[in-house]
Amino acid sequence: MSQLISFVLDGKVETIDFHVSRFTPTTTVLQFLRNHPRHKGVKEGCAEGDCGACTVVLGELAPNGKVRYRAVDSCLVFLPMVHGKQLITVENLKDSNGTLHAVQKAMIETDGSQCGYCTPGFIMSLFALYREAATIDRAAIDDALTGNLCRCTGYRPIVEAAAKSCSSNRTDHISASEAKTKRLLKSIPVKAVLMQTPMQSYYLPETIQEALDYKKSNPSTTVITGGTDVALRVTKQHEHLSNILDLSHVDELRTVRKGGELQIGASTPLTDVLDVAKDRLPALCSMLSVFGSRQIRNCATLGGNLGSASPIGDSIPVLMAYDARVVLQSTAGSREIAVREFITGYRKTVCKEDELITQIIFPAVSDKANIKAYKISKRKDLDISTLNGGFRLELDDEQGVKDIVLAFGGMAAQVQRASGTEAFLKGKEWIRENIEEAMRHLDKEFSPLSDVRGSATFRRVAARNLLLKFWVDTANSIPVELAKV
């Protein structure tokens, strides 16, 4: 088993041996680059994935044989996570003659930079857009820049730079050297890596079986898939993680299988989940479109969001509404648990010490089911939920409530269904009079806390209003004479 990590940087393979390196396995890519003599362009702003000043781009071999480029927040990526990938920074964008990249030229020509502190991060987000976007329109540009904060220039010239640089023939020296990059990436051995220092163990398996064996032997290990949540324990809380099991390189956990049921690997980046959800799971797509930023979604996973069991986890209420199931696997076998039953308390789940989340399964959705997802936060983009909801409604032929799910996040110590309100509504007509009565029932179901994101009173009012909004949204799809608006 290897103890070294290797990645492509500056057109060659760079290898790190943590036994002799001054870096540790939980050194972030940002910290590594800031200590690198030729990569000082990347900046630290917030160290928690909120400002984008540290944005870099990772290239990795895709199943189609091409190199796929993703922008990520380097402050949330541990060094072992770039094993077998290409690391691209702002210094790599100019060609061998010193000619600036098209996105760099456009930023200059549109006056897109003032103090310049945030500029390298914007440049890298624009580069990822330049390399990967199928269509360049205002929506794509806004999505690409959502994770980057500018405090002085203003976004208009930066948006202009994006439109100007990405509208032309999108070829550059990065694409011209892609054949060489692929050879270098393929030269890095594909096998499990166990990095052990006197203070830490960091295991990067390549197969599910390797991961399960390690989890059985190390039941208290910290499991990460994308690391966007766990990394904050290191960068903000300065916690020492002595043992880590990183599932980000297990291809079997990044597989999407389409059929009667949709099976999504627990380590599939949310960017890929969102692409799949557009056609089959519109409510999930709606929620994921305001989940963090593109940099966050390029790392974060459904498995991680579920496993963290956060009371405001954005995906959890809508997963409940879809009646999704979680596959838990150990060396002894696997079992399936409904997401509705998976979380048992604050940051607690039914997952046993030797089990890993390997899949999330979405059953086929009935044509009669109306599923919606809602998120209330202080900002539309890149913000933590004050509260959120995942709702599902099925009516019978007389427009009575046949089945209903009202799942709320941010209203209790865990994402929780309003079971009493659901019971009240079942069998009743889906009319405003009954909804207003249900709102009074809902008010009694939760005892939310007040915090910096919102008061308990606000949360109660907002939860009631979300139920009313759900009725309005669904009533609009029912014939007026039946909806009784």
The other form holds:
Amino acid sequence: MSQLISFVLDGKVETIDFHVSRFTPTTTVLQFLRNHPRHKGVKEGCAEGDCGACTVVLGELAPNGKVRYRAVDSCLVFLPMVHGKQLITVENLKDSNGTLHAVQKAMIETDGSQCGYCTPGFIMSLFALYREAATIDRAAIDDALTGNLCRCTGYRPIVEAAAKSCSSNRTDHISASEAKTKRLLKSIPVKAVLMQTPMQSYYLPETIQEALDYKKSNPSTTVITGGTDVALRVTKQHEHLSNILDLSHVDELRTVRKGGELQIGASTPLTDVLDVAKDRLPALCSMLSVFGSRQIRNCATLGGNLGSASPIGDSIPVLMAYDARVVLQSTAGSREIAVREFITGYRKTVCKEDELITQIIFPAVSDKANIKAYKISKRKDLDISTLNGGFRLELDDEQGVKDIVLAFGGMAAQVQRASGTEAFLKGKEWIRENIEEAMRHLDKEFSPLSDVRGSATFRRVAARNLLLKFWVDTANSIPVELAKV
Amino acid sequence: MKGDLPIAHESGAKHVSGEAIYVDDIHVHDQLLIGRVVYSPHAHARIVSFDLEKAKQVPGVHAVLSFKDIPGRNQMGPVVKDELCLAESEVLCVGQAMFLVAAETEEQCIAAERLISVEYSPLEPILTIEKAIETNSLLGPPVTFHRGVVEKGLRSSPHRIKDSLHIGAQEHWYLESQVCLCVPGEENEMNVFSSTQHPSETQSLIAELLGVGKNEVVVEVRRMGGAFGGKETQANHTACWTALLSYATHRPVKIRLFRDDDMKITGKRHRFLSQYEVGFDEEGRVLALDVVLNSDGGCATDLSFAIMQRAMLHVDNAYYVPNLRVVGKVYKTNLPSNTAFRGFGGPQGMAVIEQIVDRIARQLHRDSMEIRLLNFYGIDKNNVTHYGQTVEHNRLQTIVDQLLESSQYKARRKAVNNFNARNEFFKKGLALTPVKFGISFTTSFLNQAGALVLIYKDGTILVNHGGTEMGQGLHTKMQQVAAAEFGVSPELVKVNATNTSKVPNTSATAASAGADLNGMAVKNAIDILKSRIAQEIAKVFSEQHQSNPSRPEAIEFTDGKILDEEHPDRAIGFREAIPLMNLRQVGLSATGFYKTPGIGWDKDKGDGKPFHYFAFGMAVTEVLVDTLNGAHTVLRADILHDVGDSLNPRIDIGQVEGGYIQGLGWVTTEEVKWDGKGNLLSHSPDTYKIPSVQDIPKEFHTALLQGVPNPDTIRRSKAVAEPPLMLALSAWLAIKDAVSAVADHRIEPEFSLPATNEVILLAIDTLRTRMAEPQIQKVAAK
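Okay, that is the form predicted alone; can I get the form predicted together with its partner chain now?
Full assembly next; the chain just shown is listed first.
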């Protein structure tokens, strides 16, 4: 088994042996770059993935044989996660003649930088957009830039720089040297890496079997898929993680099977989940589109969001509304469990010591089911839910409620269904009078907390209103103009 | 002239390539130590004892310091000396610095910190303005500015409103957190690379702290990664701590505050609780206004009184109020000392009057824009402020006429009303608000600046001035000013990193006055150089034309040439002339100086002329509010802003838009919250939300008012920086307008600032509950 990680940087394969390196396996890519004499362009703004100043781009061999370029927050990426990938920083964008990249030129022309500190991060997000976006419109630009904060410009010139540079012929010296990059990437062997130092074990398996074996012999290991949550324990709490199982390189956990049911590998980055879900699971997509930022979604996974079982986990209520199931696997075999039974309390699940979450399964959705997801947060994007909801409604032919799921996050110690309100509504006609009655039921069902994100009163009023909003969004009798803008 | 072209930011290419060097990027040899601040976990406590011995034993740790290790004066208060560098016997807020650690790695610093033991005896903290008012915990005596007879004015007013307004704090959230690198020199020398808006003050405080002469300390600032007032006084703290560690260890030391520590330790924009009573007539004319502004100064003075002064000087905003009394009270609480933030009290003062005008309109069932127009300062009458300064060069009417037209305000008001009549769950709101902002430091002596301009033998020019670059484009403007004055291309001009050994005793780069003051100082230095060169060039020309000599007064600098305008055939290229000047022993460096003329006032009475001039602007903002979840969308913003003859329209547009968006954050999503023990809850971007790309107006029109040169300023320009922030009050009141539409504008919504989704939703919920009350329904029926 290999003990070394390798990645492509500055046109060469860079190899790190943690036995002799001053870095550890939980050194973040940001820390690595900040200590590199040639890569100080990358900036630390928050070290928690909320500002994007540390954005870099990872190039990776995609299933279609091309190199795929994705922006990530380097503060949330442990060094082993870039094993086998190409690490591209702002210093790599000028070509060998010193000519600025199209996105860099555009940022100067539109006055997209003022203090300049956020700029390298924006440049890298723009570069990923330039390389990867299928279409360039305002929505694509906004999506690409949501993970980058700027305090000076007010963003308008940066949006303009994106439109200006990315609408033109999108070739550059990075695309021109793709054949070389591929050669370099392919020269890095695809096999499991176990990094063991006196203080730390970090395992990067390539197959499910390797992962399960490791989990069995290291039951208390910290499991990460994208690392966007666990990395904060290192960067913000200065916690020492002594044993880590990193599933980000297990291809089998990153695959999606489409059939009657949709089976999504637990380590599939949410960016890819969004791709496969966009035709089939609109409510999941609407939730994922406000889940973190592009950089976060390029790493974060459904498995991770479920596994951390936070009461405000963005995806959990909507997974309940879809009646999704979790596949848990161990060396002994596998089992399936409904998401609503999977979570048992505040950050508690039924997952056993030797088990890993390997898949999320979405059953086929009946034509009659209406599923919606709602998120209430102080800022619309890149914010954590104050409360959220995943709702499902099925009406009978007389507009009576045949089936209803009202799953709320942020209203209790775990994501919880409003079962009393569901029971009240079942069989009732889906009309405003009944909804208003149900809103009063809902009020009694939860005792939310007051915290930095909102008061208990706010949560109660908002939760009630979400039910009304669900009705507005689903009732056939509502004239469109009253419901939508 | 070439210098007038709207050139891009002088560091633009470095920004986008990652080559711009910030303090944390400076290469230092391997002797560098990492510094760390250990701060109080208590809002108020007596320090019974502490023990640093175990911490000092951690391998790699080079120093663990307490106040006892300070060689000079334990003080870092910028004006009033009430801020200790390191706590002695008492801590006054969570985040107050107590000890300093320097070690070879951050991990070693953290390990050492964990081994420091302190025994505290907790004391009762004051954590809210209400509690401070109740206990009369003032930082200094209240100040009153008074014009007319307020009681009588109120008594004789047909309508009166009496209420209060809560205005929240705001975190600066500069992208680059506080950072300083100190490199000790020989004996007492200390070289300081600080991200500070006020290098001279940083230098002074370090010298006093170390007990050395100011001539031993050099502070240099290449650029800051944003500052917004947050590095006007409070960059001094990190610099002082770093210098102390460097002094103690004789090694280079760097402290870069981790984001959460920065947010916990440093002060914010002051929160205010303002109590007011206003009297007005049937048409909505304000007749009398009585206001008490209460601010939360935090645990020390910092700049709180100057900030309160500016709030008091802006409580009129753009409106003539014949009888006005404003009382300013700064309270002491057990929170980190609040500090300068773009607008410097102006926003808090203006929010009060804008809220009042909005309420008058609602009570009189009028559109608030009409009430605003009715109350604007006039040109020939009603043109004197409550502090006795005449509003000269008043642009309010010009701006409002153009903006109403370009924004199609009236048609959109109708459309908004129609939309609201048809929609139950979504409501739109529209508001126009003005800004009149006084330009000058209100502490009048600060209105001075220095420069040092050097010309080298190859004809390249190096400009040093006292201002600092924080992204606002000051160096670009200074480069342009120098190029224009010398009549050369901007490429010949480089603006140096700001350095206290080049230009001494400078004022902070603040009060929007950076370009005004330093531009004039640069010009002054260049005038001196040009005069010397002109004398000598006239001699050169005269030697060639002895029968008809050139006069020095006729020598012009233009298009890269120096020529005799009376004999245009006599010319020499600038770059050829300079080596010649050196050969002919002409001094090619000069210092320049400037002080703002004609200002002065009595700041205890609030009487006189505190401001050199006023900057004006206006914005119309339209929003959409989802009444079921409290979310808002800014649909459109139209801004027209006055910068005189812009020094650089590209930079000024950036300042106006950026200011508006920063203000938008202040009035909407940016909420600073503490728990009941004085711990900051919103201490990271996870819980503190500044605007993101998706929060900006869907349609965003920004224009600079054309054809309005500003007399008596550098190249007829006006300051920009701060005033546009307050344009965002239009977004705040547009949201209120949308909320108010829920009750068809018949009930005054319960509103505060910021209008978070919680404030919006709860205001709507209250309106809906009150709408259901029988007496309201009766009124509606009428």
